[in-house]
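Just one chain follows, in the form predicted alone, and it is written as structure tokens.
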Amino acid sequence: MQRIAVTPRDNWRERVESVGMLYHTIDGVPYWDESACYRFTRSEIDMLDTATAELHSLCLQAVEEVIRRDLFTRLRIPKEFAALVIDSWENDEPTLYGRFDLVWDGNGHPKMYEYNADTPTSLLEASVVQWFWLRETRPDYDQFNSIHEKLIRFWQRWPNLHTTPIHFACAGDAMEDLGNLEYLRDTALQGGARTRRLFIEEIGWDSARLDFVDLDDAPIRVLFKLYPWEWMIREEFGRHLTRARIRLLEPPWKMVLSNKGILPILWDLFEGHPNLLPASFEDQPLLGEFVRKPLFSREGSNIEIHRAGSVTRTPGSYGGDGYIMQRYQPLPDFGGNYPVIGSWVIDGDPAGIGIREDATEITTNGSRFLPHFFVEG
């Protein structure tokens, strides 16, 4: 794993718009920077493959175990949905995508920082941005990067794709929301679907027919939903999910695994495994170095290092459902630059990697996306 300096393509804001990506400065600075990029070898992105598929695996008997242990409570999942949960899972509701944040350097093990399990962005950007770019760039190269066709090919396996409409929707304050929205919906239309977009603010409830509705007052069969379910649940009309007809991206055993309080259990079922850090809830603490962070938070917000007898934060506003502990790794630190990998499942299988990078070791919003390549060897 090399970090290389590259000069930028001409017109890249403009080539990046043209594949949909509008989003790519925030506050007046590249959030999309293709003045660096990263150089694997076909044996490195085979560990981070096979990592990202054992990952996944061992978070799929974790959701089994907090069913089998009832611990609900403890991951702060209010009890009246836990049956919504349970459901899910033992129907075998699929599950379209997920996005591990990994640490490595190329040496070791790659680690893993946590599960973006319900709402990860920065797909656009990993799927299609970082393939255009390798495609004008570096044409001789390859990509780890299946996400597109596996989007694909999950809708196309999606039940009653033809004649139940798929309704997409997110916040409606938030670009880059919108984007990834738009790019998984197209993906839909390519794999077959029909499609409608609207905002969470849109959706209606009509009590009479105990259904979601759209601005046309038709009934929401299937929602992919871009906005986290610990917040779904907690609003005014979350709890008509439990008694509704409707089916949802992600669906409700996501909850699970989208909280940070999967890394205790984790590390409690499978303590000492190469590609987990040692973990605790709050109030079991760990000993030395560690990173204290809300069971529920995003961009990097409310993050805590503590180390060498000082502690470096974040704002932010999450923190009130609690916090567990995780052994402190350091990103590797590429001239003052650090990289957090973010690799992808879809449909169940590792489909590909993006990489986030800051000049601080806490990954935020305004962190930058960098494209990557690899080589044989």
The other form holds:
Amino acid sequence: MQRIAVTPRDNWRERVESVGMLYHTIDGVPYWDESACYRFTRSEIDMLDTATAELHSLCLQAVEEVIRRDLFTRLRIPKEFAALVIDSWENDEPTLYGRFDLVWDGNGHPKMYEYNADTPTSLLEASVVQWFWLRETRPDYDQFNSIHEKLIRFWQRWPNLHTTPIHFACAGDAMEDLGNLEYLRDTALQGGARTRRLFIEEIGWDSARLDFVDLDDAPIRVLFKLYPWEWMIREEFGRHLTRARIRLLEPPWKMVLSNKGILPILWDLFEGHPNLLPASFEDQPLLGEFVRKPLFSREGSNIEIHRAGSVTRTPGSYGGDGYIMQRYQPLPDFGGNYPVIGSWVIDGDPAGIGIREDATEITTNGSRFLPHFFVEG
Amino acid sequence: MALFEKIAFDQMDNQPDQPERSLRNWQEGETLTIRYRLWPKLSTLITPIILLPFFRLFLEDGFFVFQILCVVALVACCQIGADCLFTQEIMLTPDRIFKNGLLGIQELPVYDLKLQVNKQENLKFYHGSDKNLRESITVYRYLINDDDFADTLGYLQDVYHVSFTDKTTGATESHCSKIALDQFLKSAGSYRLMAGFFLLFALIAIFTVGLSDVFMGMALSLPAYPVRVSGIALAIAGFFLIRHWSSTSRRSSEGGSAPVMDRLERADLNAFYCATVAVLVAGVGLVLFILFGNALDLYLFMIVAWFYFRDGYPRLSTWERLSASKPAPESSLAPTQLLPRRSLQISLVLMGTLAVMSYGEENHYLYANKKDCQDDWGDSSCREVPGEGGSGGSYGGSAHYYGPRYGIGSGRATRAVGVTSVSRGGFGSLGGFHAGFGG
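Take the protein just shown as the form predicted alone and give its structure as the form predicted together with the partner chain.
Time for the whole complex; same chain goes first.
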């Protein structure tokens, strides 16, 4: 794994916009960063592939264990929604996607920081934008990236694809989320689905029909929501989720995996696993250097790194539901750049990676996305 | 250690195995009146309130079978509770037993009385057969005092000449027409058989569909509302059918022109029709549930079907009257026994109430603009329909406004453009507090 400085394409903004990435610059700072890229070897990619498949398998076992041991309270999942989780799990409701955040420098085993199992983003850049970058700049090399094909294949296998429209919803004021949502909707269209888009605030509840409805008051039967489960169940319409005839993506059982509480549970179940870091709930302190993470948090908010008597923390509004602790595992330092590898799982299979880099050790909403390629060897 | 060992004696006297009665000897012509005690009645009222949190726990547990059991238990509690609370007194006279209650008088002739004293020592009187559920009176043991209980047993033995075959059953000498009784038992048997088959199918359906509170139903694209309304219409039509068949039986008993067996078979057929209607109503609930996954449909129709079933259930006195070989003693209430009782009408009221409660609970007045809404209800009751602001939304043009919920609020909806059951904006409130949330 090497970081290589390269010269960006002259018209890189137009190039990435042409494939749908309109949020390449955030607050005047480039988010899509092709001034450098990462080079892997095939064996390194194989290792990431294997680790991702292994971690996904461990996570599925952990969900089973959470249900068996009734650990919902530990994960702050309200009791009335535990049944929803269990039913979706027992009915094998399929999962569309998820993204492991891995720490790795090419040596040893990749370690799991967390699993963005519910609303992972940076999908368009990982799937399409970096692929076109590779085609234009390094056509002779390859990339660990089958995200697009696997997404389309997922939709093609969806039941009643041609008769029941699939609704796609995200919050109305998040440009990046809208970009990700529209990309996913496009893959569904390519898979043969009928789709409709609306914002999460526009979803209606029809108390006469006991249905969630769209803006035309048509019932929503399948909803892809780029909106966190933990918020949905705490909002006004959350109580209707247990009785409405609606199927959601991600399915309710992903509530278990998108919760940071899954990290200590995984460690408890598979202590010593080479792809896991020691972790514990806050009532069982972790000795040594550790990272304190809220059970529910996103984009690197409210993270604290405790090491050598000092604390580095990021701001945010999360943490009200408690914290977990995870052994501090420093990110590799490539000349003051700290990359996190986002390894995608589509329809249960490893599908590719995307790398986000920051000048600090905590990856946040403002961290840059860098493309990658791999060579034989 | 005891100083003396106990010596066990064999029972010397050879008393028959009968429940204990009072020492008083009741004379022919005397009347016994039993009244339910106040405090046990009140405890009947209070106990469900205390148990309600536990019922709620089960209802919210999410495990569908628990939920069903809980609803069944609730219905049973309501039935027993209503029976206890509405009963004022039970009067035993030489030829009849009367149960006087707030909802009317129920009576049993005693020329063919069957009696059960169950494990809790409740007393249950039947006319003619313990299959004759619609002509039975239950006396709840815990609601009467010990003296009344012992007196009742004495009265049964002295005045009605009830002979006990064991501690739990007793009967007077039967003067009931054998033809009528046989035909009645045949009708009751077919009635119960249909109910049994339905319950079996319902259980299979419930368990095989893998029902839970997130079962979405099998008709995802079918509009639920019109189908549900059709189901309610069918159930209401069933009410009138049961009334019609019951009236037909009554008329044929009065006419008396057709041969006896024809009249009895006609009554048997009518009872079968009533059973079919009750089972169909329950079936509509089951089908609606399987189609749309709304458990309320199941419960609503099942409860109504239960009322229909109960009221259409055969009564031996009808069969006796039809056979005309042993007319029942005159009673002012006799003709009405053939008609559906109040409970049948209660079921209609229940259905209407539940329909309104469950299907219209969140209807809001809809306004074309904010000013109209404010003029009707004031500022605090009006809110913009989410998702319409600035972009037009599904109604086109400017934003619409919700007034208060239908039937609530101090004002008049004179400017409302309609009533909508759709509310919006229940998701997304937390998104505004966060810059981004894609992980």
